[in-house]
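Below, in structure tokens: the form predicted on its own, a single chain.
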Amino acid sequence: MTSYIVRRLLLGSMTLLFITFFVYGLIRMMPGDPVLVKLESVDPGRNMRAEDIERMREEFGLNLPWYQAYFKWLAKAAQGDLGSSLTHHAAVAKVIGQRVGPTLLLTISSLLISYLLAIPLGLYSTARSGKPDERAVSVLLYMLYSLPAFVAALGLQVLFSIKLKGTRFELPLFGMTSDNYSELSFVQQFSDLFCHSLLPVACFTYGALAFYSRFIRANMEEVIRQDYIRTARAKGVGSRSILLHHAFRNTLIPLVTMIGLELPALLSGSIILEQIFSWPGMGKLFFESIRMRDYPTTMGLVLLFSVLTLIGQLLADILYAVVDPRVTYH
């Protein structure tokens, strides 16, 4: 196992270098000059000298060919220095750190709700396979899975923020907190944050719920056809015991490995949903950094997402070997 992990880490390091090199070249080829973006935030009454503009270009490596600038960025990143954000005027690591909490609030809540609802739904669909109620549930899940998240987000905003405005069911249209959040008590702050997060969490959850429940159902259908399940039935074991103690335990193997693959999604957030709800998360930061040509922030996020993806894939392989002793790595 140790030698396998070492090989995967070496391969992951090479993959990470290729990804960051390729993405850095792409963003440097995008039209637009980050220095001009920087100048837009400068006091209009202040005259920028040519020396100041050249110094700014040197600061962000724009005076070098992109491949030379990449290795300059890589050397700093290897020392833990991701540079300074062009638009936020702060260290990239600090800017990213401020957006982690809001994104985790949505993604972890969504993940927990999805699993808590998907497991009983998957078991129910298996137990009632072919029955009218199971078919109705399946059709509903397929409809949810095919519904684009941005359409659901806009529909929920119209319903709960406009149609139900002034009623007890009204929910905030966008944002993470109200303007007077700092003046509220702890209980009121929790309630305010809860109300603001309801619609984004719902949009994050319904698609994942439909996918996980169908995933569990598909794995259960495969397991219950195995010989040991037929043997258990022949011995007179009850249907509920077969479903929960024999079949479901084996479906946990692919389900557990999916946890590792979910790691990048926990921090990447959603660009579209966070934009719609003006949620200050990682997805919104990624979109803003690309739009504003904020190269240091974009590369910091690409590096973070790439590392999480590689770690998630390695974790999924390790978890698979943990839950299934038949799988070994050399």
Second form
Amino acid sequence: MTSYIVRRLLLGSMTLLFITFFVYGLIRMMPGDPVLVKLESVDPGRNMRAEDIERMREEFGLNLPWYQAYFKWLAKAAQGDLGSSLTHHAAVAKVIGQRVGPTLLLTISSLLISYLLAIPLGLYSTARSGKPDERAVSVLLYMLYSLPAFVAALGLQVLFSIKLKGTRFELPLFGMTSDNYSELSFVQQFSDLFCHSLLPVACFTYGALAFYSRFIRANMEEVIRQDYIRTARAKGVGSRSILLHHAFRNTLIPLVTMIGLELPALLSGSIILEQIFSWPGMGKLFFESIRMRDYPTTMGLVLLFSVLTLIGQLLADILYAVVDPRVTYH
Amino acid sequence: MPTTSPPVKTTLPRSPGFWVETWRRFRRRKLAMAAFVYVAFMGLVALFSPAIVGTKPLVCSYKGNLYFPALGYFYSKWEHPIFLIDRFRGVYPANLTKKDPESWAYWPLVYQDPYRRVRANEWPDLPANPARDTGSPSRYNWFGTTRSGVDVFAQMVHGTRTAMLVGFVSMGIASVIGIVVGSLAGYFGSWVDMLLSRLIELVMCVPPLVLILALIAILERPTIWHLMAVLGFTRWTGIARLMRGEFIRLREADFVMAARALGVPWYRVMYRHVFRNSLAPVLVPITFGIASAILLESGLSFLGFGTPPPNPSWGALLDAGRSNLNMWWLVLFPGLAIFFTVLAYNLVGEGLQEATDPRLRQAK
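For the form predicted together with the partner chain instead of the form predicted on its own, what are the coordinates?
Below is the whole assembly, all chains and molecules, this chain first.
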């Protein structure tokens, strides 16, 4: 097991090198210059002197060819220095750190809600398999699963922020907090945050909910055909007990490994959803940094996402061996 | 005295082939079948979009010659330059009769244009399209109009072409790459597998939207074809992994061993013996892939990274709706179109999965 993990980690770091090299080349080839993009955003009318532009380019390491700049970036990143953001005037690590919280607020609450609802739903649809009510629930879940999140988000915005404007059910259109957030009392702050996060959390949750409950149901369907379930039934165990203790416990294996694969999504958030709701999270940061040609921030985020993906895959494989004694790695 | 009857020569009925069997099982599932019909219908809408709604005649006789100006909606060069030379400026009905009284034309079912605002008196009894945010659905503009007065129904019908094209072309590219990479890795194993598996991992590790946004940002002026290529070059990993698994499983099968023992060359073994047997499981992710490609295209258009503006796209309409939320028709109709299309492809994929999976077959 240990040698397996070490081997995977070594392979993973190789993969990481390739990814960062590839992406660095890619983003340096994008047309547009961060210095010029920045100048335009600060003051469109003002003309900078050529030597000022040159000085700024040197400051950002833009005068080197990209492969040299890559190794410079790599050497610094290996020491834990991701450089400083071109647009936010702060260290990349700090900028990312500020955005982690809002994204986690969305993803963790959505993960909890979807797991809490998906398990009973999955069990319910297994128990009532084939009955009309189960068919209705399954069709509904399938439709939710196919409903694109950005369509749902826009629909909810039209409904709750435009059509229900002025009623008790009106919800804020976007943003994480109101403008007067700092003046509110603690309870008011909490309710303000709650109202702002209702729509984004709903959009994050429903797809995952449909996916997990279908996943649980599919696994349960496979398990309840096994011989040991028939044995349990033959010796007279009640159907509730069979479902919970004999069948469900065995479907936990794939469910647990899923958590590993969820890890990157937890931190990366969603580019489109955060953009729609102007939620100051990781996805929005990424979108902005690509648009502004903010190379250090983009690279820092790509590095973070790739590391998380690799760790998540490794974690899934390890968890698989931990929960299922039949699986061993050499 | 026992008589031995002469051996009766019976010809067994030919057992149904794999695809016939699959089709028969697929047809039994009503929901999947309905979805399949919907997908076929969408394909027809895409194919005949200029005949359904447009401002260019399908066929017209002009100065003694026959022309097909509606083909210009597929590719602008297919619209005969004579109409440019004669300064039609895209407005056909009045110009045709004015410049050649003898001319005749067959028109699309609905006179509206996906690219420009239809003005008053262009078509008998058709008022000018309302602009700003007053263009709610009416009997002239069934799905309303955008801020600039372009008909939404026309954009949706012509957007079907974009959606279908993106789905099929990008997944076609992805399937070819995925099948080639996966089968090479699975068949040869050892260092080939090692290298190709790392490549698959590499592409999988970069979040898809990250890769796509970066690739599109490189291009100065991305067209719909660039977008399809980018989607195709990033969405093949799932297919490759599945194909690799199938090849590893079938590589050791007896019939493959027999073929190899007979001296069949490797490429023939791969194609005739292994590939054809592993095609069924790959069809399922390809169908789901079409759904996700359509979703990604509309998502990218929504972010403003999609097809360039004059190209009608459901995602671009949604994007317009996002900045004008009180124009609900800009959200509802394209949203429903994307939803139903994605749902239909998912249902078809699901139906295929159940029709081709031998484990589920025995259970029934």
